[in-house]
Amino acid sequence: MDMPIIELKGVVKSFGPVDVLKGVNFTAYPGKITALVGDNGAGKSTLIKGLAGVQPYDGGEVLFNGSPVHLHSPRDAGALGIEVVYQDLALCDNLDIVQNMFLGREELSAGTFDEGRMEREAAETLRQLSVRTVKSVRQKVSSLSGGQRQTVAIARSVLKKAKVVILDEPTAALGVAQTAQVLALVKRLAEQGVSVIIISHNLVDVFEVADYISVLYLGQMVASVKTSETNNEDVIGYITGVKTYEGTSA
């Protein structure tokens, strides 16, 4: 098996007297989709915020391409190529697609925004991801559907050649057609060699796209399995704590 691009060893995180992560191990591989699942309060968001540098872990080890790293801020994570698409997407309705994709990292020429370059790079990123549902990169985000908004948020994350993209509930509140559109985009990301970590409560989506499934239960990683070697019933058992994983972790 290829070397993991992300490997967490025994990471812990507490908020006052509450231990949220209790020695968690986790791996994600280049070109593979890893689903992180668990009930509310299992520690999924805390695990991801640690990877994003938003809430650094209290202890444990983080390896990136086999080397120890310290993620003290989002800037640290971004420098490694770790990008997060949160559930709220953080898009500005009053701006167009190009402006949203480059928000906070605009290209400059002679002291002003290089609109032509940004438009070309935005269009090329969408083309590489085989996005065909957007009529123009100059459309206002307010005119886009839920699936198109998610597409723009994902495209923004890979604009600067992200190596790891973390998606927080990417299909929440989407219809059937829009969900299919987003899941197809997730698969294309992995095909381009990006490591995708997807947080989802929808096990149908998980089993459709994920190569690996990691299950958190009350702050502990209770199972890490290949999707092909498990089933919906077993995963629900791990999530609810009624079943114990007895195999070898992926």
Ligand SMILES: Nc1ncnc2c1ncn2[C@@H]1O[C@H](COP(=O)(O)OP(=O)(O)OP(=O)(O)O)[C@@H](O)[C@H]1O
Second form
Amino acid sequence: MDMPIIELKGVVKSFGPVDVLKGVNFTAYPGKITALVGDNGAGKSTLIKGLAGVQPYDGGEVLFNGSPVHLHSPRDAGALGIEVVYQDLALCDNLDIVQNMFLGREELSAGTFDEGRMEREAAETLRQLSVRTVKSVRQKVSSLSGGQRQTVAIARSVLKKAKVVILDEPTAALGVAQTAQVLALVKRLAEQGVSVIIISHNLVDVFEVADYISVLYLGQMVASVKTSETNNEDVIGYITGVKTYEGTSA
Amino acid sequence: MSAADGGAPATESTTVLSALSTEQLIGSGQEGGLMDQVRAWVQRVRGGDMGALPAVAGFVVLSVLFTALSPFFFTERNFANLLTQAATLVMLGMALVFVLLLGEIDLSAGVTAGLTMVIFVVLVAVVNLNWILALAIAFLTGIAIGTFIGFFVAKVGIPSFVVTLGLFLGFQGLELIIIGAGGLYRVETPEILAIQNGTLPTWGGWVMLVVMLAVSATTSWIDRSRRTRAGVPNRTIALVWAKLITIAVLGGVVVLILNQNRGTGFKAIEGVPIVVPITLAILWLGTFVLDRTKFGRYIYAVGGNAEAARRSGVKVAAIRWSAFIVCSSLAVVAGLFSISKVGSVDAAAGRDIVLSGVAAAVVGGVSLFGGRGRLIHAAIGALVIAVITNGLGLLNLPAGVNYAVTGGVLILAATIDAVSRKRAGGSILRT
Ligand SMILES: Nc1ncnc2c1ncn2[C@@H]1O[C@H](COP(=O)(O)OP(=O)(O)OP(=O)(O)O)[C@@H](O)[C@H]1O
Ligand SMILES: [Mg+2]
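For the form predicted together with the named molecule instead of the form predicted on its own, what are the coordinates?
First the chain shown before, then all remaining chains and molecules of the complex.
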């Protein structure tokens, strides 16, 4: 087995008196898709916000490629190549696709934007991911559909040469066709060697794309298994807490 | 290529096909001839992205109306007068754009202009300070005010409406304390008076126009060569020519009118008022910053979606903070324009103009909801409001009518903003 690119050991997080993460262990591997599942309020979003540096953990250890790191701001995470595609609030509606994809890391030439270069790289990235539903890279994001927005958000992480891409419920608001497109995109991402962590409530999607499944239950990691070594029923059992995982944790 | 595997050729041709169609599908909206660009623009407008279009239309309609109603409206004299009357509002509107783009407001911008000018004039007239030093102190005061507002908005988290309302009241008090009720200081500095009352030599107007054309042509050329180097399509060159010709013709007419003698006595008054090139330079510089630098882009990003900007690594608080500093600094310039025109400062300086400044920006197409608008919009909006004031004044209508009409126009503009916002959100282009 490869060395994990991300390894969390006993991370904890509380909001006031509420312990949301109670010593969570978690691993993700390069080129693999790890699904993070669990019921509403289990702490999935909180776990990944810690990885993104948006809401730092209160305690525990984060190993990146085996060495301990500190994630205190989105910049820390970005510097390591960790990119998050959020459930919501991911893009600026008033900016176009290129401007959104390069937000925070614009390419300059003589101190001013090199729009040509940014436009080419944005278009190339979308092509490389075989994105076909976007008409023009200069479209305002406000004119895009939900699936197209997800696509742009995912493409942005690719553009940043991300090593780890975290997707929080990327298909939650999408129809059948758009879900299929986004899942295909997720697979292509992993094929390119990116470590993908995907949060989803849809177990059909999870079983379709994931290599590993990690289950959070009330702030604790109750199971981490290979998709090929488990089944729908067991995972539902772990999620709802009626079943406990017996095997060795991955 | 071996066709031993029956499935392979089919798969391959499908991949090639999809790659080809991808190539065609992702464009940049720059392709096509002049008519394609015009069509794309019409579609944007119909989709709710109207920009300054309603304001430009309003300006033209009002100008035609007042020309028909008053023989004094369309005269060289009134034209120059209109521009200098509008200058303060143009500058204040442009100052406010920086905070309006964030979805914030600065209700103290007008009294910031007033207070800094009170300080300037008192320093010159009472303390006998050198005017350049006094001006520097006025600007530093403006920067300090912006820093103060920015701190409370960006760091403490108080709504800008509340912070600046507090300053709006507080600064009026300060002005009263410094000048005293009913007090008034004349502006005696010739350099300051020259901003609005001095003119370029007649050839200077033409030089100004040539500089504008050269700057516009150069930036277009740099943009295009960068795009060419990157291998992405350029808009048709016809658009560049159209832009240059528009500037040349409109600018040429304006310079020509302003170069006529508009004096009534023996002394000829002719030439472009000095305030015009100053305003154009600030407009150009501000637009450059907003369109082509990270600071500008982040202002739009924060105004569009602050949380998304933060997650992209934008230092949101720093951007908010600096925008208020820019606003207050430009408000000082507006103050200079104002005292240069009026020739004096009293204890109520700047009290009435801030809402007109906000109105100018909104009438011009700057969104109060943040994220949408340009400096030129505020400038055009200010011209619309100035035309209303100027035209109604020539018709000898009571001042009340002016307020009522301006208010009506503002509500109309805000309605257009709200409706077009809804449309922009609702028109989802699916392929
Ligand atoms: N900023 C916060 N302040 C207080 N409590 C919070 C905060 N963020 C999350 N929580 C609480 O932490 C718990 C876990 O929330 P989290 O968003 O991580 O759940 P989740 O697994 O992502 O759920 P969902 O599937 O609904 O998205 C919830 O009980 C939630 O109320
Ligand atoms: Mg969640």
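Heads up, when I say rigid core I mean the largest set of C-alphas that superpose within 1.5 Å between the two forms. As the structure is a computational prediction, the values presented were derived from the model and not from experiment. Positions refer to the first chain, counted from 1.
Residue displacement note: A180 has its CA displaced by under 2 Å between these two forms (rigid core superposed). Relative to the superposed rigid core, L95 shifts its CA by 2.7 Å between these two forms.
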